[in-house]
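Here you get one chain, nothing else, as structure tokens; it is the form predicted on its own.
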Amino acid sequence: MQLTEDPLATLLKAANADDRQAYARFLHAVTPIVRGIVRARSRSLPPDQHEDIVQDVLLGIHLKRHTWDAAHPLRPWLYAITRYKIIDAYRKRGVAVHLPIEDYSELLPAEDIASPLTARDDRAEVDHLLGQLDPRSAEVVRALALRDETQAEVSARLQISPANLRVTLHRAMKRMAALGRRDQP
């Protein structure tokens, strides 16, 4: 049993009752709390990201606050918001890690050169393949895959509308992949 309740939860029970006044006082009061938590728990994050993160606990908070159950206590459930959030900025860090390729270009290896007879058949097998489509979704493949022609050229060289040739091109691939597994061993 708790002797006191805790102030931020008496303002959230009013902000879900629809008191705009109170949402206010509530984010204002838990904004530092969260700013806090996010920089202990956040020390290898890029201080500058630390500002991003609390932003996303408190739209966190304000898109799930109907999901808080007032006959429980306030904050487990504000820490495990935040908690999610930090945990998703460690993730996004993990995925992208730039370093500059010209520090270790000589370190890399160069990339095989195919053979003639190879790029040969390749071409024959494409070519092969897209023979098998109608000649608009042909040309389409031909002139944004393989001469890599701009979409507004192929556009108004072709008299389809932008949107339209994304859809041709995108049938067409699927087409090409389906008629070669076909044809595969």
Contents of the next structure:
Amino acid sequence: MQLTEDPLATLLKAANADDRQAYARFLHAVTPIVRGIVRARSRSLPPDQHEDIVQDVLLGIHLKRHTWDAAHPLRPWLYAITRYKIIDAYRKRGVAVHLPIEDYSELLPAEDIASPLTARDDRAEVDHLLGQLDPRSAEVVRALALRDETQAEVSARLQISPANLRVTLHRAMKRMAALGRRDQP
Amino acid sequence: MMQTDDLIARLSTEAVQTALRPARLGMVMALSILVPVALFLAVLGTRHGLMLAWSNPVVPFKTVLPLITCALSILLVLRLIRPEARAGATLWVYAVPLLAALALWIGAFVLREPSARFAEVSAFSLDECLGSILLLSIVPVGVMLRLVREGAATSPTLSGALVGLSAASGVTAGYSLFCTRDNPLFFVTWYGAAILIVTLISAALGRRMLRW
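Starting from the form predicted on its own above, please write out the structure of the form predicted in complex with the partner chain.
The complete assembly is shown below, putting the previous chain first.
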């Protein structure tokens, strides 16, 4: 089938015999091929991550360059590594997406605690809104927003970590704001 | 892309790695099974009258079936260390030892008196059999997983499972020379269970250790 040898194969053969220049040329020649595959296969990942994946693939090729059997064609080997590293990239990013929200609590917008409550100084109505939350969240809102307790006190009393407390408050406030809007005529 | 060019420049200055030599890996894998088994048999000895026992046509299967499975699995593991390799239909070769073992089991079940079927199964004989195979498998599984890491297996879980299968079936072949229970209902079941346990554990290990 192969009448002339794949130039990439020639380069990698030389590289594996410790020809550094040939190796650099091999990697430069492989990069656009890899980039093309990554672009075609990673449509669901943001384009700014594509080059990261390309570099992951190059690194994989580099670390495993001794696993190519020079008696076999190069392309299947190359594509197998590229495919494996793209799947690996998905796996890593999939895990990243599912990191617990607590890790991001520092990034949550500072809570304008008063907002859902100020418009309704009517105690009954506030109680009505709080009644629709789960008891724990309701207690967090009561303590922080209505009784002006400090975060440290509340977090100690309810045994919630400060980060978790911010998240709970944030979610409760959002939920109450939504409930409030729904209740308004 | 400047960054990628930088990466290439950096990578191309690194020293070459020695080429993968599957034959050498295969030798070390076989040794990692042989050495613990040889030590075990050197200390505890083979069963009395091994030659005589082998005149019963069922008994050689205790050793031969695991041995075939072991050889097949090492060959498959060595094939799968190349990234482009796929096991695919090759896995069907396991139908041969599996069907042979099944035939032995069913044959013994049919031919034996109900009371004699499970006579050799006791808590002690189970501990001895399962325990020995599990313990003897630890070293070869560890060694083989390390060796496979030198390659570039693109199916880590399957490679891990095959490592476990090689190690456990190799060890079982050796252990069978010590074991005196020749009822297929006993040895097919418990050798099989021990091999399965090691295979599953090794698959889980491979899933984590053989990624790159």
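Residue numbers count along the first chain shown, from 1. Superpose the two forms; the largest set of C-alphas matching within 1.5 Å is the rigid core. Bear in mind that the values here come from a model prediction, so they are computed numbers and not experimental data.
Residue displacement note: Ala15 has its CA displaced by under 2 Å between the two forms (rigid core superposed). Core-superposed comparison between the two forms: the Cα of Leu27 travels less than 2 Å.
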